[in-house]
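Encoded as structure tokens, the following chain is the form predicted alone, with no partner shown.
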Amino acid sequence: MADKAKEMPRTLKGFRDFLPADKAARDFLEQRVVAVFERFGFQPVETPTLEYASLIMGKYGEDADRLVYSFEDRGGRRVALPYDQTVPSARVLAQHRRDLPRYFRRYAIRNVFRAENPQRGRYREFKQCDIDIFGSRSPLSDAEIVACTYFSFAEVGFRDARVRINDRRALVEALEPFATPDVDVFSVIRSIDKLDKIDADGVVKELASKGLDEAQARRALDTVSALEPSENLAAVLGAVRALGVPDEAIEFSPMLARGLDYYTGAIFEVTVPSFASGSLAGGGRYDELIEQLGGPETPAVGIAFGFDRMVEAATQLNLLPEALGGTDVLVAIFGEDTLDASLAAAARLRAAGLRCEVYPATDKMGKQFKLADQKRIPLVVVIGPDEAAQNSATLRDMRGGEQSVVAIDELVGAVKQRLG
């Protein structure tokens, strides 16, 4: 009988793999957003990829809590992936208070998983950027996230970005008369949230789903609509303008929820209008989660950048270069006799900085000048029996097929040259 064909392997529904074009678009986004963060005075913090369960469960409300990958782990302990790097961080600051500054700034970058279904844009194991200050209660820190949220787009090209901004604890406060014994506030606000996806009348349908009555759920949209900036709120939008922000790019949005239960003062969120895919960054002030995770007092205030969404949108707006992360320069071998030469050059040109590929065989020429078109490598060393009698190279530019012979002495400024 015979055997069945084997069958082909494949990632998870929901989880991808990244072949270099699309790593070198993710990287060249990732230090230029990394650039300004550390530009503002944010250090980098890791945390890992497993914590207990206990302290992710319970921390977002129950719709988010059913995408929280939770297992039991060979110990018998409950663990869970991160759903975010917000709880993961509180506890950061709880377990590390001694050995961190009072007002402390940090960024972070890695992977978190949601078990949802996945669509366009949305995985189940996706990056992340966060930005946060610790231990600050001022409407400056608040000022502080937005403005350096709108420079890190700005700087990688981003130049219609819109942060969305509203007072969470202004909102509670208009939305608690409408609540009920079925209905609690935090549950008004969920439902709110959904605007953007559902209009005005699906979040009616859905309160009254709930339990609230139709009329009172259009009345609490109706207050939340005729809401004006806190007295808070008005502090940081006038700081966020001292720090460079133009007015075009700050919009205040009464009607902004965030859903997420944590938040207790600003909150945020970042569009960009030429991407019609939905918000590309969420975030605003949690002052009492990580004493809620047994630390101290701390107030916080940060935002997440859905980064995956982001390299979506610089990629269908054209905002990265045309080449990103590829090889400058591929040193052909010619032959057995003239391979240390070949070596030699390769060695003079990367403690120069290029990027130099060795091709790994002695194919012919023609194949190995295929190679370094295929993978887009503008320029090819050639080093046969005559080249290196003369202690020279030759210099092959692939984008138009000149070339031409350099001493081995001029070889990296003529690629140099050439590269532009």
The other form holds:
Amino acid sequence: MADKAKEMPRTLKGFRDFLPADKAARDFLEQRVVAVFERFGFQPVETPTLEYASLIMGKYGEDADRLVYSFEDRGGRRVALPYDQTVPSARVLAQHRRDLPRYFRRYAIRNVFRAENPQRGRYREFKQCDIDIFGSRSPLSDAEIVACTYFSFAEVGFRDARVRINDRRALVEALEPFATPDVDVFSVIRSIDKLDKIDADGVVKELASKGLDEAQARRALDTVSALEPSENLAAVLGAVRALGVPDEAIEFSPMLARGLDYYTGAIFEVTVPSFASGSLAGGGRYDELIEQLGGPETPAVGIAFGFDRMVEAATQLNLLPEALGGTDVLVAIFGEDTLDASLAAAARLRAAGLRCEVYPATDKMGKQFKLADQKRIPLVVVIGPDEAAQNSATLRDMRGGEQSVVAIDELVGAVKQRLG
Ligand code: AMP
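Next up, the form predicted in complex with adenosine monophosphate. The previous block was the form predicted alone.
Once more the chain from above appears, this time first in line as the rest of the complex follows.
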């Protein structure tokens, strides 16, 4: 033994492990969301974990660029981890446009990476679930994105989820008169985007520190707050309603800015009032990004769900079922003599589609039951010499402790009946 205790290995700050209970909850939620995505005709796409850094950099704005993980690979190339899925998807469109249908709609689910200061609801590696529609400028596609978003959150059980909507173009037009050579309109928007976090005085102070006159900064905020929905937004809102989204789930928010630079039209954000750790989804229209990447002119609109925050909010609001993804039966190992009979029982249960674990040793029965309890496995099958002699098995229900002896041929039926 070394004198010094070995240092415990640990995850990097902002990166997390998910043990089975958390992972099962995450998988459950992901399946619900995917079911709605597919109900809206979105098809899955996957993009790689490394991209050229030149693709990722310069698309989001300087604040975000600083958060991109980039490094030189072994071949001397500058590479980067995805900051979101919008830019990699725009690359897919630019690269594969000819192989894709005209009005392509896809969903994509993957982890993205941002070198942020970790805190609750803010991680360095987190999962985003994106839906996007390419090729259409129609407000109908914006409305489909909003409706699919609403129904995805509703499917998980979020009753009070709000989709906030604004028109980024109208915002830019209203703010342009306030921009100066030192503080361009995007910089003004990035500050206004922080309104939820640092309130109006904070935004004015930040704009002043950037070099805007304080009175002008205040006037800019007042002008924006008085805006009405643009004609384009009114068309989106009308279609959203016709698609069956209740009025109270949608909110026109003239101050909503979204921090990223690539948005060109409608912008969206999802919040759940009872969840304090930030927005649960964000997106909008980005009609110029694909062309900017060298692809053909391809209008696009989409949204990214912050999956980790969805899981946290769903957990906080008790929206997840208690027992998830667990094993149905533990087959105990009584001893060498009945080993084959026990394994044959496990094979039978599995062939019937039941989730079955074989105890991997010949410990005392009490220990084997304890493992079932610890893992919350509701049923245990025991085949000892008596059971083996009669071609039967003892079925123990860990929830109440009842035991019954059943014929091997009836084991599957008995287990299914117990599971209900
Ligand atoms: P964005 O790509 O910045 O528009 O973010 C879309 C959604 O991703 C947000 O609404 C959040 O729910 C989620 N999100 C953004 N940054 C983080 C982060 N650092 N950790 C966890 N979730 C995040």
